[in-house]
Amino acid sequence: MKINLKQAWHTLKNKPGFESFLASAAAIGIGLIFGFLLLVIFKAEKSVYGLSQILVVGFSSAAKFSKVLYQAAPLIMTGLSVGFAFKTGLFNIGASGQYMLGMFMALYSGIVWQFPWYAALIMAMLGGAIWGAMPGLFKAYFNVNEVITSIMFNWIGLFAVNVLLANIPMVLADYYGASNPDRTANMSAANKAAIIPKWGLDTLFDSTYMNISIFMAIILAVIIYFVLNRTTFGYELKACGFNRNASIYAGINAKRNIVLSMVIAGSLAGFGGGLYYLSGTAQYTIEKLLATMGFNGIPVALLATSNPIGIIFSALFISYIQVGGEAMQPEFAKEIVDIIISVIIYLSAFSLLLKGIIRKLIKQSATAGKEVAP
């Protein structure tokens, strides 16, 4: 069977999302090239080894791959949180604070109230939703930019969580005989029923990291895709984002939808906090640093151009290079690894710019093709 390459290219370039895919692929490629050049500058003789670690380690063993999936689950959720808000015309830079409130509610309900894992995850969503509602209310009723309020609530959330945890002895590790009073309790000692089940995946992958979190995250991503693209509610939310005044004229309650958008975005980030800290392997350390998982949701969403299905793959990619970056030590210092990963991650923000350039190039090629056609 003969394949007409020109016809195939014409069909492919007109597919929805093709430009976004090329833009994301270009951002990844440029980021990897920059990372390799940085490795050459710092330690040329080990540069090829370092790059190979980034590109190969995640698939090198079942245990490594399980860590990729383990880290990708909360990344999908924070990416969905940011992406959902983007789709509705809002910039949710407060995913980090919402993630932390979700984490707190999951740990508190799981340890103090002895909730099972599924109930603790619902509480995590509730915590994130409440924290997400705050910027939404300020935006809807006082027209305060959500970027400002969500940044402020990140820090309010961080210190509120730290103060609360420090004053709830039952939540801390030393309550159960551990030596670290600044770390939350190991869930296996506090409440085994609150640990997200593994369903034999830990045995299959030979790793304690593996559980069903990644599947729950993927299911939620599919649900969000369906809500945004196949429901009247999703259409109304996106209409408010495109043109708030026009949506009001059409009879849509813009204020309600702005608040609901941020509530849903917050609940997704909160769910991510619950997934990570109910895994049975993670413990929160009381410190003055915001959770990077929330901020990493921004490049995850940008890399996928806020498409919920694309966010699954972009989160897996980000998690994959993080696991590979860890494997580069001790040949490369931790700071070098962090720089490389940060460049690759945050270069994804340029995918929107690259999308415009690619669209222009495709139009130019189409115009040139028409001019030379007989």
Second form
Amino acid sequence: MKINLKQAWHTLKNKPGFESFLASAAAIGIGLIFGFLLLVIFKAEKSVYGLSQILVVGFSSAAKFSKVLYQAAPLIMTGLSVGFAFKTGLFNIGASGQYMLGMFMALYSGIVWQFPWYAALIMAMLGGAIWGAMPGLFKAYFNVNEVITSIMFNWIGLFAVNVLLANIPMVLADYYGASNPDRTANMSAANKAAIIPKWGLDTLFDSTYMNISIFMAIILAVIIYFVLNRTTFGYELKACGFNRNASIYAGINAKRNIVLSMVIAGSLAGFGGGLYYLSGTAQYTIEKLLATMGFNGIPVALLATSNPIGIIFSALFISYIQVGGEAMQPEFAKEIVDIIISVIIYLSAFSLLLKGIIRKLIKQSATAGKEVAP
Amino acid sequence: MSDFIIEMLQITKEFPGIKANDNITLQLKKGEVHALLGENGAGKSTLMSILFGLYQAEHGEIHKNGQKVLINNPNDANALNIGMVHQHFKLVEVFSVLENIILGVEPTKYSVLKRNEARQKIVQLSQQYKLSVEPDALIEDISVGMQQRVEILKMLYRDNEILIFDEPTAVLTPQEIKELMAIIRGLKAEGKSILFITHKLNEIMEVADRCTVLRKGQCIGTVDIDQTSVEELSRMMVGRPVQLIVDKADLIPGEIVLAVEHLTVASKLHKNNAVKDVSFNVRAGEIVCLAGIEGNGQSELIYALTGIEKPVSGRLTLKGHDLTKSSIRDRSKAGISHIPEDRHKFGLVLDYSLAENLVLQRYWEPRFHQNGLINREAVNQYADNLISKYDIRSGQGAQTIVRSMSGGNQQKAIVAREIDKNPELLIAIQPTRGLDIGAIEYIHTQLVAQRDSGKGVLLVSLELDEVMNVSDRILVIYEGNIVGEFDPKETTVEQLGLYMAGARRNDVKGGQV
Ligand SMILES: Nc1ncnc2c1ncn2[C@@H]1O[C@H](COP(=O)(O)OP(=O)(O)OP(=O)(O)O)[C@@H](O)[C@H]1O
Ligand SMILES: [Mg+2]
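Output the form predicted together with the partner chain next; the form predicted on its own has already been displayed.
Below is the whole assembly, all chains and molecules, this chain first.
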């Protein structure tokens, strides 16, 4: 038995992704410890309670777990958006704006055109794709850095969506008799067919949050993984990301690939917006705030070192501690979880350093093992 | 007190799948120039990186002046007065020469940079060692030769006594190499101890006092240069006698493969055209060599031929097909292969595996995918085949990440990929840069084999020995014009030199048809 474990450890530690995994795990651990220290500083007597809320609430009931899945689905999508672009050498900081456009197209087509949910989701992808294409075109044809344009398009997207929504009475809640004119309509009043189906999961989990969106997100993550690693298209995209000059010299159309890559990234984020706002439980409030779901795609992707399969788990994790963070109210502000997440991002940015340390530790344990052996 | 300033004793270093250094001992005397010779991937850079603290050896000790020392990182090395010029330079492109030299050891007073003091020291050093640099120029604007002088000044500025040069001449023009040899002699005269890696045996014979030879990670021996010869060194290194002169039969060239007519290409550096109304052909069964001093339009001409840049005017045809407006991919399909001059920039995706790099020019062929799904088995099989055929050495075979391969083996991968496409026209730019003599011999044989099988070869080389040795016809390019055409059997290196320097010219229009 012991020998088997040793062998397993040996094969595991030589896997290329293993160090990245440990580095992310270390970042998470340190982030949580830091969060705990904050809790101690704010309210020492409740700190253990606070931490346990963060750590266990997500699993405490089927309903809470549904909430975790419900938020994780769009997070996976924005994480994929950032991660996919990153694998192809682009920093898509515009997931937030693409997510907004996705939301808008989903709501508009679902309510005004009375599209069923799947058609509305396709419209959401289209909206995100158009918004992703903009920075891609600027980068490919005018060599404008995509970070700058995608930040600009986040704001343009936000205000464009707000203005549009505010001027389309039919999509707003008060049109259906509700009292708040600054919110979008409740889907069950506007178009039941546009609500993502629940397949009985809602009764099973005893939560209205539960629907099939998490499965759609996971399937898309697997597809993206497949495209990146097994297709000639993915091979070309990654080659451009790693070395644009060599790709051009190999006859790859780098400009086209930059645009395509941003279109796909945008459509993924847009799909996330559709998933969230077609759930039947979410209503968009017209505000001057960029969608955090879009920005949280960045830590999700970072934590997973942009690996699409890893993104599924990092999104689940981030969503999990967010649900926990909400549950520690009112003793603590839920923003503590945001701080924990930022510490984790900060550390994942140092993942190279962490990887180096982990490599040393593994080596030391290996030589220590050798010395013990006869 | 020992004779040796540095001793590396029984050094062993393993990488996944390969023992890069296997029980190597290297002893450096104070004030000597010690050459390190070995095939590509023999472990030379690895050994020097251990001395410079970039890698740690699993076994073995390093002694300085008889005392055991530990070198865990480049700062430790610096504290022991060890400096290194890397195979691929490590300079900050957007910083000035001066800033690069003082980076990390900036002289300050109340944390304000004492620029003048730094400048004085640099000027004094550059006069003492005849290393001319422009302190205020940006790295990205200066020549490779000057970049290298900056690297050397960096070491001298830190008062380093032990200077490591990893293939310093691979990227230099013949003129710059001459200057570097003089600099090395000057450094030696000032009492510096020098470790010098090169694949060029004549350089070793010229400046080195002793030479240690490595083969496949093992130390073959150390010899005094006075008591050895080029032949012996090459035999020690490769393990068999090497033929330095290419054998090639006389061949009557056939039909025209590449025809270039009145080609003009703009320059990115200045307003004038880099290539001016140039015409020539390459025929089946001949190796045409484009000789010239770097920066006379060779690069731009090649960019226009391969499609990386659009010409201003002119026409080019391959076997009668007009390719002037074709895309890079279409030219490649039509039968042009290209070994680029900058392997890291154009030739390889360093973070891809060797297999992925070997199919970089043909991954789209039906045999490597089904409806866009990569057929990994086919890719790996193809890669394994090339790896054994061209003797590309690496730790983990087809799955090795190319970044971790030795410089020479990276080059071999490109050569294998391009020749194996079986092109009508092979354009090879400095194809043997950084290769060991065994590999050079091999590549020359391959070029000749291409020619013998009725293909056209256009070779661009700065090395006149190579030019004289393999080509069937030599075109000299000077300031964007072809100023002379020669038969290597009827010309001399000296004569070529005169034309290359622009001292003489007889303009060739239309080439020899
Ligand atoms: N960082 C690394 N990771 C894995 N393998 C490596 C690494 N660096 C070098 N190697 C391997 O170690 C061997 C020795 O490489 P090294 O760079 O020392 O060769 P070299 O003698 O300098 O060759 P060249 O003349 O081609 O530069 C090679 O097989 C190379 O693939
Ligand atoms: Mg080397």
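Numbering follows the first chain given and starts at 1. Everything numeric here is computed off the predicted structure, so don't read it as measured data. By rigid core we mean the largest C-alpha set that fits within 1.5 Å across both forms.
The Cα shift for Ile311 between the two forms, taken after rigid core superposition, is smaller than 2 angstroms.
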